[in-house]
Each structure stands twice: as structure tokens, then as C-alpha cells.
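Coming up is one lone chain in C-alpha cells, specifically the form predicted alone.
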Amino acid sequence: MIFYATQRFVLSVVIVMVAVSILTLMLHVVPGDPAVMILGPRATPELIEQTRVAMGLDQPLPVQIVTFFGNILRGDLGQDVFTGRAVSQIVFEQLPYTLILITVSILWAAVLGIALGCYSALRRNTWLDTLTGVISVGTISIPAFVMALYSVLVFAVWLRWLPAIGAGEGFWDGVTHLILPSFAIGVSWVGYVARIVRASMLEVMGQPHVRMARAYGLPDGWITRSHILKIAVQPAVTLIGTGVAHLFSAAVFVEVIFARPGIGALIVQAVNERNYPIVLGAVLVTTGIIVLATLISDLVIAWIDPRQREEL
């Protein structure tokens, strides 16, 4: 188990390095000179060149990448080219908003999706199973930004039940401002989780150890909780762990639509301003969180299923 965790950690570090390197290449393809964006169109060529030297943009691209990773080892993500503030301070100021949004979204979606999937499997081929399947497929097909726009239109504009702009001030105000964004992100995951749990449960229900437990007359509820659901949720855990990247991408659109602070809105603003240090720092942190979530999901599955622990 320890060897497996160490192996996955090393692989995660490699993935982060490759992702940041590819992003650096992509940023240099985007039209626009960061020095010109900072100084304005009336800046002299000499001042533009001085700014490029100060930002390290005069160096070859491989040198820039190596320098960036060298600064990371010292805990330095660079400075904001506009304010001079540390990138790490700016990123970690915005990160909690996004993490709270993603966590709330996936928690309510997972709980509801597992419940729907379990009920559909236990009541398969009934009209309720069909209705649950239609609802699941319908929610899967709706992108997060479309759900965000319609939720604002219906619940904030027409009905005036919930606020739509900002993150709120204080605990309860923050909760009310979190309802619509978390609904927009999580609603499609209800369908994903429900369908995969239903399919997994139907497969597990036909396995020999489940039939043997029923032959011994054990209660159906105990069999479902101890022998079926415990195994059936493993694909859902994997789906959630590998879907963290999708959650971050959905959060970008949702934060922009709801004018919420967060890492997604920060990245969009930084890309528009060609603020390379902010973009690199924010993507480095989010990529690290994504690979960490994938690692945690694998370890959780190994903890749930003894067969996985034996293979490790």
C-alpha cells in the first residue's frame, strides 16, 4: 500500500510538471505581448524591452520553464505583473471560494445520485426506474453554463427567491449565494452518479456471494448495505475523483456567470490580461489538486475493497 501510494505520488508530480510545461507553450502561442498589456500602447520600445527582461520573457522558452520550476522548489510562484503582490497570496485568497463551491456541488450530487441509482437497481424495470433513467439522462445532457443561465433567469430574475451575484457576506448570506452555483454544477453529476451506481449494483446483485447471502436468509437491507452498495459505489468514487478536472472547468463558467470570486474567474481575468505569473500559478495549484483528488479516490477504493488492498 505504501509503495503504491509513493508510486502514484511520483506520477502525480510528473503529471503536474508536464501540464505546466504544456500550458507555458500554449500561453506563448496566444497573441499579445504581456509587456504591452501592462504598459499600454503608448509605451516606448525601450520601456517594453525593459519590462520583458524584468519578466524573463527575453529568455528562451525552455529556460523560462526551468526557471519557473526552480522558483517553485523555493516556494516562489512569482509576482503579479500589475500589483506586484505574490502570486501565491492571490491564488490562495481565491482558491477557498472555488473549493467550497466544488465540494458542496459534488456532495449533494453524490448523495442524491447514489440514492437514485440504488433505488433504480432495487426497483428495476418499473415505471419509477424508467422515470429515474429519463431524469438522469436529461441532467447529464445539460452543460453547467446552460443550467447556470437558466437558474439565474428562473430563480433569481423571475421568482426572486435566491441571489445570483457575488459570494455573499457572512455565513447564511454565503449559503444562499452558494445554492444556485452549486446547483448548476452538481445537477449533471446526479445523472452520472445515478447511472453508474445502478449499473454497478445490478452487476453485483448477480454475483455468487450475494446469492449465497440471500440463500442463508439474511435480511435484504443488510445484504444491500454490506455486500452490494459497498462494492457498487466504487465506480462512482472513481468517477468523482477523475471528474475533479471537469468540476474545475465547470466552475470557471459558473463563477463568471454568477460574478463569484474564485480560481476560475481569476484565470479568465489573468488570461485576458496576459498576466502569465497568475495563470501559471493558478493552473499549477489546480492541477495539483486534480491529481491529488485522483490519488485519494484510488486510495479510498483500496480502503473500501479488501480485494484491491491485496492486489496492491
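Between two forms, the rigid core is the largest collection of C-alphas that superpose within 1.5 Å. Here the structure is a predicted model, which means the values were calculated and not measured. Residue numbers count along the first chain shown, from 1. First, how it differs from the form predicted in complex with the partner chain.
Residue 170 shows a C-alpha shift below 2 Å between the two forms [criterion: core-superposed Cα displacement of 2 Å].
In the core-superposed comparison between the two forms, residue 67 has its Cα shifted by at least 2 Å. Relative to the superposed core, residue 20 undergoes a Cα shift of 2 Å or more between the two forms.
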Given for the second form:
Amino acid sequence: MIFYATQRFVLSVVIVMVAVSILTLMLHVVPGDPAVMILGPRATPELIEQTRVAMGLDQPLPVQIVTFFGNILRGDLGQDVFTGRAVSQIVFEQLPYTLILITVSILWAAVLGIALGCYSALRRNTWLDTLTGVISVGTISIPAFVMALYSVLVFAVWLRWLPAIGAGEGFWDGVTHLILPSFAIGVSWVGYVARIVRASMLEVMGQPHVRMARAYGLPDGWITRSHILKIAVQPAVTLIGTGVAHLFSAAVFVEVIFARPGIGALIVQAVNERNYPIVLGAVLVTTGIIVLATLISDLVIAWIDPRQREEL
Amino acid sequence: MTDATQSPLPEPGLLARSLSVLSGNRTGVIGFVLVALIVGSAILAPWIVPYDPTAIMTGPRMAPPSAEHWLGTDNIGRDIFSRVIAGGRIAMLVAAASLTAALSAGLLLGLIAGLGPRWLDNLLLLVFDALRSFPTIVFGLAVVTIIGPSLFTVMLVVAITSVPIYARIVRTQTLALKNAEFILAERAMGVGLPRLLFVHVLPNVLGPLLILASMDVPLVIATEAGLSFLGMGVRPPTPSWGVILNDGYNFIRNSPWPVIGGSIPIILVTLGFTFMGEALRDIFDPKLRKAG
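Based on the form predicted alone presented above, generate the structure block for the form predicted in complex with the partner chain.
Now the full complex is given, and it begins with the chain already shown.
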């Protein structure tokens, strides 16, 4: 297990490094001066020169990439072009908002999805099973930002049940402001999770060791919890691990639509200002989190099911 | 499936197989019909729109659906139905162009990874994994910062982010085929690489790839609409579903119709292509059905 974990960890670090290189190289693949590109067409020559030196763009490319890696290791992601503040500070100020949003979204998806999936597998071909099937296809078909627009329309504009603007102040206000945005992201995953949990539960339920347990006369609830569910939730864990990337994409829209602070809103604003250092820093941090999430979900799977450790 | 050794009946032909799969598959039929409708309306858009999709004040502002304006009008009196149909043309164009590019690049890179030396294979796998760890929209926004928002940017982003998935499939298939007995036999007979590629590898790889691409269309369309919604894709006044939704969002408290009208085609496209992809998978590769 420790060997497997180390192997996976090293691979993850390498993947992040390749991702960083791709992002830095992108600036140089496009013809034109990166400093001009970052600052936009109206920058003065002095400002361009200053930026070029400040960002180390006057150095040869390999030196730049190595310096950049060194800076990242020291937690330095560069400076904001306009205000000169540290990018890492700006990004980590916004990050908690997005992480809370995504975590609550996963909770929506996991709780509703696993419950619906389990129930419809145990009560196959009842009206609830059919309804779950319809809900699954329905929610999967709707992109998160469309879902977010409808949430605003129905719950904030028509029913006026919940607020739709900002993150709120104080704990309870924050919670009420979180319900709609996280629902909009989470609900597209309820269908996926429910479908996968249902399918894998049905598969596991037919396996010899489960029939054996049943033949021994073990109680149904015990069998479900300790034999079926343990194996059946695995694809769902993998899904949530690989799905974090999609969750971040969805968070961009939801933060813009609900006017919430967060890393997605930060990136959109930075793109509008053509503030590449912030875009780069924010994308980097997101990518790091995604790779980390994938790593954790792989390790959780390996922990639940030792058979998975062989594969790499 | 009939077993050849037990039954003298020949394998049913493609058409017969398609019909038999579709006859027992209502969602498949719905999928094909939806896709046909959407692609048809996209191709015929300039001739079937009731109004010029960019003409303002074709009727009252923010009107609800009526006989003259089937999906109502937006904040400057443009006909939403016409804009939705015209937006379908943009969506289909992006889907067709970027998926073609992604498929070709994926095929090429996958073959290189599968047949090339070990270090190149590993390097390509790393790059694929790195590209897949970017969230599509976030990566798209980074690209927009560098080359600016346009239809081309959207296509480029979609192509780059889809390549790894296709390339990985091609690579796996190529590796599996590389040591298959019939390939070894052909190579022993002195058959050259080009013939091996075009006669054996390509046909075996193309089927799963096309099915996957058809199921990816909704994702592509959601990406285009999403970037355009953020103002980072297709630029107004060109009608794109994302642009329509953005206009609608700004006036969501005045009229729900632009949001509803702009989102219906996105939902229909997703349902249509997903159902069609599932049916295609059943027709062409019954084996995949169990695995999936």
C-alpha cells in the first residue's frame, strides 16, 4: 500500500509539473511579445519593459521555466500586473469560497445520489426506480450553468424562497446563500451517482459471496452495509475524484451567475482585464487541487479494495 | 446473439441489425429523430428562420410566446425562435469542426503512442494526463486571455481538451492489436506498416471512436454555450445559445422567456445525442454494452 501510494504521489507531482509547463509554454507559442500580450494593446513601453523584467520574460525560456518551478515551490506565484499584490495571496483569499461551494455540491450529489441509487437497486422496478431513471437522464442532460439559471428563475425570481446574489454575511446568511448555488452544481451529479451506484449494486448483489452470506442467514441490512455497499460505492468515489475538474468548471458559471466571490469569479475577472499572472496562478492552484483529489480518490479505492492496488 | 457453430443462419446485415436494435429501443428512435431535427434545422437555418436573427424590434420587447414569435422576443425585440435556430448552426459548426480536429489529432497521437518507442509513449501519456487535469472551462479561459475570444478559440479549446480521451482509446486499441495473432501473422508474411494501419488498425479503432465522439457532442455544445455565456466565446450580436442565455440572464427578473428559449435546444441536443450514441453503441458493438 505504501509503495503504491508513493508511486501514485510521484506520478501526480509529475503531472502537475507537465501541466505548469504547458501553461507557461502557451504564452510563448503564440507569436508576439508575452509582456505586450499580458498588458494589452494600450500599455506604455516603460510598463512593458518593467513587466518583462519583473516576470523574468527577458530570460531564455528554459531559465524561465526552472525559475518558475523554483518560485512555485516557495509558494510564490508571481505578482498581479496592476496592483503588484502577490498572486498567491489573491488566489488563496478566494479559494475557500470555491472549496466550500464544491464540497457542499458533492454532499448534495453524494447524499441524494447514493440514497436514490441504493433504494432503486433494492426496490427494483418500482415507481421510485423508474422515477430515479428519469431524473438521472434529465439531470445529466442539463449543463450546470443552465441549471443555475433555472435555480435563479424558479427559487429566487418566482418563489422568492432563497437569495441569489452574493455569499451573504455571517453564518446563517452564508448558509442560505449557499443552498441554491451548490444545489445547481450538485444536482447534475445526482443522476450520475444514482445510476452508477444502482448498476454496481445490482452487479455486486448477484455475486457468489453475497449469495453465500445470505445463505448463512446473515441479516439483510448487515449484508447491504458490509458487503454490497463497500464495493458498490467504489465507482462513485472514482467518479467524484475525476469529477472535481467538472465541478470547478461548473463553479466558474455558478459564481458568475450568483455573483459569488471565488476562484472562478476571480479567473473570469482576470481574463476580462487580461491579467495573465492571476489567470495562470488560479489555473495552477485549481489543477493542483484536481490532481490531489484524483490521487486521494485512487488511494481511498485502493484502501477499500486491495485488488485495485495492482493496477498502474 | 446466434452462435455460428450452432445455427446455420448467417449474421444479420447492418441494416437488419440497426432496425432490430431500434425497434426495441424507444429512446434510440427519439435520439435519431432529435438529432435529425437539430442538424436539419442547423443546415436549413437561413431559409427557415421567420425573422432575421439579428434584426431588432421585430415586435414588442420581451414579449411572451405568441403566434408571431414562437418563443417570445428579447430585450431589444429580437425574435428568440429565429435566434435559437441560427444559434444551432453555430453550435453544430463548432461541434463538427472541433470534433473532426480532435479525432484526427487523437488518432495520430494515439497511433504514435501505441506504435512508437516506450519513452515517447510515456511522454504523451503524461501530456494527456496533464491536459485532462485542467477543468475545460478554466483552461478555455486561460486560452482566451492569450488569443482573445472568438469562434476559433472555442473550437481550439474543445479540440485540445478532447484529444487526450480519443488518443488514449486509440493507443489502447493499437497496443492490443499490436500483439494480436492475425497482425503477427501478417507481419511475418512481410506486410508493410501502411497496410497494417489502414486495413487492420484503423477500422478496428474507428468504430468506438465515432460512437464516443457522438456522445461527446453535448459536452462540446455545453462548452461553446458556456464560454459564449461568459462573453468569452462567440461574440454578440452573432446568435449563439450561450449569447442568448447571457442576454436572458441580464433580464431574468423582467422576462423568463429568453432563458427558457435559449436553454431548450441545449437540453434537446444533449438528450438527442446521448440517446443516439447509446443506440449506435448497441448497433455497432454489442460487446461494449455489457462493459459500459
